[in-house]
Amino acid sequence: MVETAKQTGFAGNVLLEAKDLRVGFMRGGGSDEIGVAVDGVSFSLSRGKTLCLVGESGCGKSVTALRLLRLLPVPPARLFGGSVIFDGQDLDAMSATELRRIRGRQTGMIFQDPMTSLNPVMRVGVQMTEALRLHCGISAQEALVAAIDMLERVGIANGMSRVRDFPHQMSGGMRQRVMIGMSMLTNPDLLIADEPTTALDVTVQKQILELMRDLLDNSGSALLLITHNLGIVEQMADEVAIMYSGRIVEQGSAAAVLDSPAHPYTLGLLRSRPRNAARKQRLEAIAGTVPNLWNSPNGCAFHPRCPSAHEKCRRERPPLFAAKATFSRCWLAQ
């Protein structure tokens, strides 16, 4: 079942549309077994809007993001189906050369691990200006000035000297800010941010989120924000998609998902948030762990951890139902 933009409530001036994405990985070690990491994911994202993709580690959020821009190595990844339409163009039908013109100019991506994303033997300034010079046709001096300015905007002082640093000369938080600045330098139409503020303190985190919000407000860009921090979701999201075991289990407007969740997994995530009023109370937790790729249970993947599971949950995988305020992949919402 492929949920269209109209069905899932994301209709509008659509910039990005992912349709029925399916990704697996080979187990390795001589085995031909393939585990499914992304299983029929569909969503749309409109210009000027932020969609937050939320879930625990191992739910398929990062794989979904990499699949959008065809950044997964094949093999070990296997793309079983689906399509990605960006600004009216089918990215899956493009050649590698055509796709390179899209990456870095019309799309920007903030990767989760800045140390493996930055080239360790190239100075930071060279890496930051590469996309500007390649895609925007400006001089080396103009690109360098823009890079220095961006470093200051993401909270790195002495940008003029820092552009000459190598990545290992910076802290983890500074490298993360370099990646964030680099991805935003070309004012991309679509920014994909995978846990962009994980290594940052609260003050810098606020600064980065405001910078992203300015990009959206001033240029009409769209933001796909991957996070497990529900505080960030409350600040940034227009739409929310909750992922579990490779599938979107609930989606809708941020207000609807946060205030009127219909899926037990979403409810569990919301209940696990720390609250100031309950500082001395033990946080609620969702029992168990996310199933691995090769050990997904029958029926609803969440049923072994779900306090509301019944026999049908163990036997049949639920489709996406229109619940009271959201779309929920749960038999309780039928």
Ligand SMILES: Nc1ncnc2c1ncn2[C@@H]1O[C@H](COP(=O)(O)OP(=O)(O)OP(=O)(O)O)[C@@H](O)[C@H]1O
Contents of the next structure:
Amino acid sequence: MVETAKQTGFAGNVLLEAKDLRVGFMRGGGSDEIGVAVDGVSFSLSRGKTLCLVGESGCGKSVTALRLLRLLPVPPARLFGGSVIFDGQDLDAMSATELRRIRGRQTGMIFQDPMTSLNPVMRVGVQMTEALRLHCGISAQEALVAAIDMLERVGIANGMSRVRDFPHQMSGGMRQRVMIGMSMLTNPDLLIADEPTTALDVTVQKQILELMRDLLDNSGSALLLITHNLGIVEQMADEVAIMYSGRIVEQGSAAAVLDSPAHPYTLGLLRSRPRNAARKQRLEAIAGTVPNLWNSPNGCAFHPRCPSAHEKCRRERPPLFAAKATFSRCWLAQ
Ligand SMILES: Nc1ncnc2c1ncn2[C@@H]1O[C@H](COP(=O)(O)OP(=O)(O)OP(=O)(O)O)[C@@H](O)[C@H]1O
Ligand SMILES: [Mg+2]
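Show the same protein again, this time as the form predicted together with the ligand rather than the form predicted on its own.
The next block holds the full complex; its first chain is the one shown before.
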């Protein structure tokens, strides 16, 4: 079974192709043990499309996103091969300078934790306009006007005075919106958004997601969106990749994954979503816990929690099989 991006059914104008990404972390404390956080992740993303990366806490979503633009600290991280082709260029073969240019000009990244990714001693306006000034040849004055406009678009009033704030003068939700606005200022070809709206209330969340949609529709940018929220997946995704314990376990078009999932983990996730928030019914949580880097089970990593597990699942790791409508890493889909 060859696992290529073609299997995911993406066609046409591919912007990003990630192949067989593998990332480990050193255990530290004098031990030379390495735990595998991302284990053979492949996907591709076309212009104008949104791929949602979904899965429980600790399954490797953020590490996958950071690996793409080589933003992981090495060590403790170790990158084991794989390749990232972006706009026809091999990012892993680039010099640090070339990579910085790509990061600043062609990609935007909204980090999961905006508090730690904003510089506390730099005014918001200066941070927001850095990429525009450095990589896009725009004057400081023009860049500031764009930043003020962007602040208003992400719902921060008085942009004119807010650009002079330091991050600590803003609320958590505002800082998150600053990150979002900053990532979109350069009109990037690829936007990577890691849980971009978790700290925001529902109306602001809706506004921000619509802003992202506008960016995609107007400029043909692609969006890699990491989220726990299946409602957001329904609203935003063209393609979906479900991760479990460092691997993609199910992949396909949003309609296929949401309506005809084949993997028992995806089925569990869909069952655990609140179908009727008004009635506040209890979520049907998946029993058991996600394995960590140091205790990944043999065979299929999901087998200890899987209601359909059988002997083979305990022994052998399943490859991605073509299931009814999706690709599923499950022996039942063989
Ligand atoms: N710098 C690091 N050093 C050691 N281990 C790390 C480091 N960063 C991540 N990990 C480990 O890698 C695994 C994957 O982490 P990752 O942050 O990608 O999870 P995630 O899917 O984004 O989870 P969440 O939904 O909570 O954000 C976890 O077990 C985590 O503990
Ligand atoms: Mg994360």
